[in-house]
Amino acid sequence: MDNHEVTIRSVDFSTGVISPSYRVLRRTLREIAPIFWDQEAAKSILQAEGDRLIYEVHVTEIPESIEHLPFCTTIIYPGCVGEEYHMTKGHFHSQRQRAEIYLGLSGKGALLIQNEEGEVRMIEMEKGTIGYVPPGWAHRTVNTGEEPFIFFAVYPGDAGHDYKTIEEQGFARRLFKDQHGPRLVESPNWRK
């Protein structure tokens, strides 16, 4: 029998903060610059502004084991690198047969999912939208709005995070900002 204590948490929908807090992971432009298409724009921002907070993840202490359902909130701050929206690194689950659920809490964004063959689907997200990531699909979230995009995620504890595959091959499509809003564009450097 698992002896993990029954816990009660609250989430502030407007800030994404889980209370009581356990750990916050912060991802800055300097750390994740290689995921953006326009490397010159990334360098220019770093030179002109210094480092920029792109997103943060508020993590609970729920064990990452098969018996549990860890959950977290992610806050992606508004902005672009070149014409590409701020986004998360993206990952597959190490255990490919694991799914995940996202619930939009505040702001506006998109959930990009991609299978191993490079088929990409986009789910527009806002407060109250539920996004489902099926087993075997990589996922990345993007802030397409003018305020922080905040969502809640829950996943099987043994899912794991395979960031390396996405670092090596990227996503087959990218989300850019144009005068009409978000535009999904093929990525010429995607490698299967």
Second form
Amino acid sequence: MDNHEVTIRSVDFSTGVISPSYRVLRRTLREIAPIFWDQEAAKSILQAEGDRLIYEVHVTEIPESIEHLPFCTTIIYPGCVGEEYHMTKGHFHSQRQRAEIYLGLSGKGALLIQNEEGEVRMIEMEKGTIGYVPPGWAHRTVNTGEEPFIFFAVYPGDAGHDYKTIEEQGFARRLFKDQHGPRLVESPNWRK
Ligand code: S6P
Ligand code: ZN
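Moving from the form predicted on its own to the form predicted together with D-sorbitol-6-phosphate (S6P):
First the chain shown before, then all remaining chains and molecules of the complex.
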């Protein structure tokens, strides 16, 4: 039996830190700026503040192979780029017929899922919410609150990550902040 099969781990619900973990992926505005609608706002932030940490993913060394169930946590820091909330890049699983489970640990957010036809559904997430990503649906998460939005994710080890499709086509809907809270609007540049 390999060590990763017997290691006892824990997760801190308020920070998202998994112990022991393997590495932390950090996504900053400079890297992911093109995902946001307001490119002028992204540019001004980068000029005025320098770079900004948008989210982190804490991963373990569980292998990404069919017999395993890799898990990780994501911490999306609060804030907006223009009027659009901080969010993840979003992806399909390379093997489309692979689902995923999210569990909200802390903060407030939304899980957007989108199928190949561009149909979008939104699941509001908070501590204790289970967000189910059915097979064949791309997924992106958004922080709609004032605190870090933290969730735990588990997926089949052979799922794979297809980022390219979302990089090229985007999501058909975007989440903007208005005076009444989050507003889901059609994305003018979808599939352009
Ligand atoms: C992995 C799972 C999550 C995301 C993470 C960051 O299948 O869906 O752990 O990787 O939330 O999002 P993204 O789109 O940058 O991978
Ligand atoms: Zn996924």
